[in-house]
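Next up is one chain by itself, shown in structure tokens, the form predicted alone.
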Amino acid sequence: MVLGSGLLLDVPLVELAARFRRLYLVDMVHLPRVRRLAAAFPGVSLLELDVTGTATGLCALGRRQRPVERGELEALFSCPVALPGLESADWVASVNLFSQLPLLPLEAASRLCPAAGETDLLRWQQQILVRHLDWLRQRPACLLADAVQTLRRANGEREVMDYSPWLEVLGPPGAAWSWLLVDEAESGDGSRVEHEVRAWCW
């Protein structure tokens, strides 16, 4: 089972489909290009699912006619992740998903709960990330994660998003490499975006 299969740019679909009797590609949305590629392999299935386990709860809170209380979001983000249909996989790969997990839930949380402050959002971010790691560690898995994201501006300024403190619980990675996501020519303003990627298998 591949979590965060996306556009299959980082997923060796041919090799995985040959190795496993059943291969499930899991993401929030599968675009037509991905559906066409997957259809060529009888053992490949697509699942559209929020692996943070928060989408259903956030949608239910959003349908209410009053602002959401911090305690309601605290309860949502702190409960263990339950992902029906994913629990029995023989092997799970989380692919370049880790740093993206909090983005949509926290955007929704800040919109639904105007009283939520920066401290609340940081705590909920941590809970989302830790829950993902806890879920993965309960089964044979592989994690490819952006440990550090760096934006280098043309004027020399740097903006760094460091996710490595949450990943320390896994111990030293089995592999690590630098990934130049956007270079100066692509950005159009002379900036570049670099990711430090780390990988674990257990």
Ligand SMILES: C[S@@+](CC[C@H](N)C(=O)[O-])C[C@H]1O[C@@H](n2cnc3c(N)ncnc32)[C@H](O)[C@@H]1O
Second form
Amino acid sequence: MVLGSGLLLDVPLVELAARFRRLYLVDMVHLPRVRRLAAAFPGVSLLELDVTGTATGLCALGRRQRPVERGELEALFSCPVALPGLESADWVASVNLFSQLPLLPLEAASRLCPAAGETDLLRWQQQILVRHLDWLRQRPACLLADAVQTLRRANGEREVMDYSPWLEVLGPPGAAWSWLLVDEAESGDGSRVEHEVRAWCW
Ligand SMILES: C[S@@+](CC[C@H](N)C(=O)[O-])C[C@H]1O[C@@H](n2cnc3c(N)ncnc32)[C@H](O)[C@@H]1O
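The block above covers the form predicted alone; next, return the form predicted together with this ligand.
Time for the whole complex; same chain goes first.
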């Protein structure tokens, strides 16, 4: 089972489909292009769901007519991830979605709960990331995570998003490489975005 299969840019679909009897590609959304590619492989199934396990709860809170309490979000973000239907996979790969996991839940949380402050959002971010690792560590898995994201502006300024503190619990990665996401030509303003990807298997 591949979590964060996205556009299958860094998922070797042909090799994985040949190696496994059943292959599940999991993402929040599968675009038509991915659906067409996957349809060529009888053993490949597509699942659309939120692997943080928070979307259903956030939607339910959002449908109510009153502001959400901080404690309600705390309860949602702190309970262990439950992903019915995904628990029985015998091998899981989480592929470059680690840093994205908190984005939508935190955007929803700050919209639903105006009382939530920066400290709350940082704590919930941590809970989402740690819970993903906890869920993965309970099964044979491989994690590819964009551990450090660096934006270098044309004037030499750097902005760094560092997710590596949360990944330390896994020990040294088995492999690491640099992923040039946007170069100067593509950005158009002389800036570049580079991710340091780290990989673990257990
Ligand atoms: C950077 S892309 C990964 C690239 C992808 N592995 C590929 O080969 O193209 C991150 C993917 O994670 C998905 N994603 C982000 N948050 C998610 C969530 N909570 N549940 C499921 N998928 C999520 C996004 O939709 C996106 O496709």
